[in-house]
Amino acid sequence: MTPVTLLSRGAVVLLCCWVLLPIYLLIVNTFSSQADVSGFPKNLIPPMDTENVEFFMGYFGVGKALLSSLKVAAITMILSIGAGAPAGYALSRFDFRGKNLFRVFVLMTRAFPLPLLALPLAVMYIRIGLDDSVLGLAIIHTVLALPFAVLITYSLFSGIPIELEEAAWTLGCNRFQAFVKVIFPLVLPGIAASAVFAFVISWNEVFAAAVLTIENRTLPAFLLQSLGTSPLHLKFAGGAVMVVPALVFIFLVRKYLFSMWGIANR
């Protein structure tokens, strides 16, 4: 075994601790009792005491938070979905004045921190009655997810040789036909990326949802108001309730995600 490949492999060896043990731990405390919680050291295997869940799961307002984040997320993936991959395919299929000043507005939308827009923000859905609604809250996640989106549709089109619509065109399709019957079936894997990345970023959120809602609150909105005080089993509790949906969520797109990289790679 040569230095390289010695070194590559202990680097994913270390990565993949990096990512992994922390969910581990986290759910090693979940299913582990209060007094286990607390000691040293740890099970390997968890006692699988599933006390913590129950409690967090039948705590009051918890249902409603995690309903309110699962209609969020999908507005969100839905809204940046159908905005991100027409301006990913306009960037790749056509040359237009100011091209490249649009790619860099795009990007400059992340570079506006959202404690600076909130009040701003605050004020404006008051007046428009967009406040303390998941319509609203699914906007501005939206805005956040909208550049990777835009970006990543776009290399995946950029990766596709326009040969392959052109060839459709001459056997009597038009642009959309084209489009529908031979681009979207080779760039699903990355709609589903894009996807992926829409779905976390608003399920992660935390700031606009704690400012611009009081009764439709998220699930990470509503552990930063209740859980500041709770117990420290309670807080691994509701941590693996924020990570286990979003692991099931990547894990049911996996193979779109797998089949991305040959695309963008073409």
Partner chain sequence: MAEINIKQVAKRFGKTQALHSIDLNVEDQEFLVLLGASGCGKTTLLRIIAGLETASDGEVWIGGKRIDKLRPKDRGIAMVFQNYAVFPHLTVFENIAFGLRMQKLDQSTIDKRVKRTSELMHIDSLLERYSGQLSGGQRQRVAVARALATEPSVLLMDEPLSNLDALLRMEMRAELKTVLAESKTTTVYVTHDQVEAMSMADRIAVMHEGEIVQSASAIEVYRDPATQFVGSFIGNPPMNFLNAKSSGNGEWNIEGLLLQGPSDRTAIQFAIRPEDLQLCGVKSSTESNTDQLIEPDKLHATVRVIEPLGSHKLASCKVGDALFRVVLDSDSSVSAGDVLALKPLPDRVRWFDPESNKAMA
The other form holds:
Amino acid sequence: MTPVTLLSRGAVVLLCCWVLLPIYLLIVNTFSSQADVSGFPKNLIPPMDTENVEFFMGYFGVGKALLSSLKVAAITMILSIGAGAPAGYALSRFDFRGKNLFRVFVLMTRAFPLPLLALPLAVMYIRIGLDDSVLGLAIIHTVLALPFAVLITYSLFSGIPIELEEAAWTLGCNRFQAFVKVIFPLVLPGIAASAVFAFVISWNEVFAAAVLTIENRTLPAFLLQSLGTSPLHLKFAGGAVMVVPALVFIFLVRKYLFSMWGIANR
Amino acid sequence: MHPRLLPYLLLLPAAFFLCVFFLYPFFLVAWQAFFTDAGEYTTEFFSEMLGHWKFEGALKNTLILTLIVVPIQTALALFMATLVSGMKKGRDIALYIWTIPLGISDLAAGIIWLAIFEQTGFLNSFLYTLGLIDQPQTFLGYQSKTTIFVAIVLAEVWRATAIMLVILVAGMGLIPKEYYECADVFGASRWKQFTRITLPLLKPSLQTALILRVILAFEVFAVVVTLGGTNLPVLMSEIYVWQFDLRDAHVAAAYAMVVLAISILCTLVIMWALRTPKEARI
Amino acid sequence: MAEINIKQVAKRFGKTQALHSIDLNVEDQEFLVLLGASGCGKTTLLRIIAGLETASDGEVWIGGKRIDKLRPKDRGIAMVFQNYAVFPHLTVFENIAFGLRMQKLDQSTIDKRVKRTSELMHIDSLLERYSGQLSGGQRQRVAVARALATEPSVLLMDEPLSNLDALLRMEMRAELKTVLAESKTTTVYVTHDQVEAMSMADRIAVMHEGEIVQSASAIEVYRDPATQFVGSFIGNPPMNFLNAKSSGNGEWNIEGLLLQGPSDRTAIQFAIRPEDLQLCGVKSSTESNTDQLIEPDKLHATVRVIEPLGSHKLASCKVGDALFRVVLDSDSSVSAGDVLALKPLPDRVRWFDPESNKAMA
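What's the form predicted in complex with the partner chain like, now that we've got the form predicted alone?
Shown next: the complete complex, the earlier chain at its head.
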């Protein structure tokens, strides 16, 4: 091994530690007793005390917030794939007037601070009765997730040779049948990945959730609201509850993270 | 149905959605910033915003944070992407670990770094064990703005470098290996290859990554609130305060216009600075 | 059982004219090859017949029925694609059965047809495999079996062999020819490979810049190219062309060679295939006085490069300022710099009009 490779190996390991260590420390805190959390100096091996987590889960409002979070994320997932996948398909398969305009439009949404949308929507929702509702929040989360859904599905559909579809047409399928029998089975894992991505975006979003909901707070909004008042150990347990699904999700979609951006820059 | 209409039909749901819940609300935000509830044009909300004692600090803090965080992240992401491009074994696992923060919200990231920086946190604990301090220090108190700032920078670099990394790794994946082999044959060093091949060909990806990252940096909110509380105001936290605690949506909208304006300005600057003619792309 | 009639089909992509008013008839059971360089419009024409592309103008008829407004599935065609388009999520069996299931045939008929076509294509042992477990050649066979299983009235093939390596391509060429001759299906086959075209076709339609420039049997296209393009595109090495000067009374002077030709022109081009030249003498480059060699019934070519190709030697020469290729016996001891005295075989000489580039009677 040359010194250069040794050095770069070392750098890779160091950077892995840089990412993992803070998460580990959070987990240590989460699985410590209340006394340990505020104790000093600290132990680096967690006592595996679940009292903290149990207390958090039983804490007033947490169960409801968790449920709201799941509901909002699920609706976001359905809406963003439902609207995004057809658009991704259209972009990958057709040449039409306005195609570039639409692509730029979708990409441009990323150039705007989207959480700001929460402000006018708060007013608009009161008028149409969507205020403080799970659906209302899911809609703004969909605006956040939709550009990604369009980009991921666009790259997915582009990755499937058009000849497969044409072959199905010549073998007796109409457009819809060809899609269902040939394209859909092939893109299904990717669609699932982009749905997971939409889920994560919604699961993590704080600002709009805090602005738009009062009764139906999602978990991040709940945590943010109670930051000032809740004791430390509760914050850590809440943080851990939020982080763990993220770890799983990123693992599930890791293959698709990169392909999406490969095509988006073309 | 005419086949030419099909693509438009497929775009309709997404386009409708973005128009109603993206374009229209932005129009509303602008309206709220410039017009009173009675519908009269006024700059009163902007004056109120500019006159407020926290505005200057919030703007300054946001800009300085962005100016510190984004260059560090760009350099780090480029370094990580380069490291990983030379790897065979362990590439996937390294990339997985490095992209974990992508799934972690700014709020959770704030809480994670709170565990390190709070008074009975791991940093104090570590320094104490080494014998460098006699008693726990207050890093995040109202007199210690500098350490709050450092903590926020660390948390932001930790959390949000991943998105740039993903875009840059994807971009590097599009550069054919042959270019580097060719450069090797001509005797170019690793550094020369990086500056003469990687960077120029990576410009479109770098552009996307920077735009995305800079805009997200202007939206920094939960990390700041978690670590700094109200001690370190930024634009987004002020919007939250005006909307909720002070119940004045108009001034909040005026703040939003400021965030929007600097976002658009930065996007345009980055687009111009890193422009690549279509013919010169891979 | 179907003939194809293409009537004045034109295709424009924006401002570019991909096809100029094509007229073409394919007989029932005929094997027609569309041959041309890339970008000549041959694939576009095939895709218009298939219904994957819409013609800007004109009509397409199959078996006496106008089909250009129908969807691909209603045209009675089957197609084999260049990259095979074998569905990766289905087994070989299900790939072959795909079209049959769409026709809603009963299971026993499907089993029978899949069995028959897979045996015909020698893939009956692979029926349970997926596309990813097959070699390129095997995928090719699945694609053909899948198309034939639907018993189409017209089979369309788009460069089906171009992704195979040379040896496999030769093998599949012969096999496809046998299978298709047995199935008696009207076939339109697109290729840019002239050897493939000549070896398989009942008739070749040579395309150039969106037009069919010649449509005839392989030997006719080779011997009597309708235009200069056909002469230089078909045949490897291509036909030689030289400018001729009139010396009156229908006699033409081609760089010293005097030949009787068409008499009603002022300018004309002489053409001959490289293998239709008789070597009458060699003047080595080491001998000094070359001018003694000039004879009026011979063409004098200065050798630039000799390429030994096994079965023969190819000499690239200069006649005047023009490039001129000659096929020589592999035993001939000619080297660069030598001057060859060549006598064209009289019945193989062709004449072209330099303005229209068309052959003259």
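So that the term is clear: the rigid core is the largest set of C-alpha atoms that superpose within 1.5 Å between two forms. Positions refer to the first chain, counted from 1. What you are looking at is a predicted structure, and each value in this text was computed from that prediction instead of being measured.
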| item | value |
| --- | --- |
| Core-aligned C-alpha movement of residue 118 between the two forms reaching 2 Å | yes |
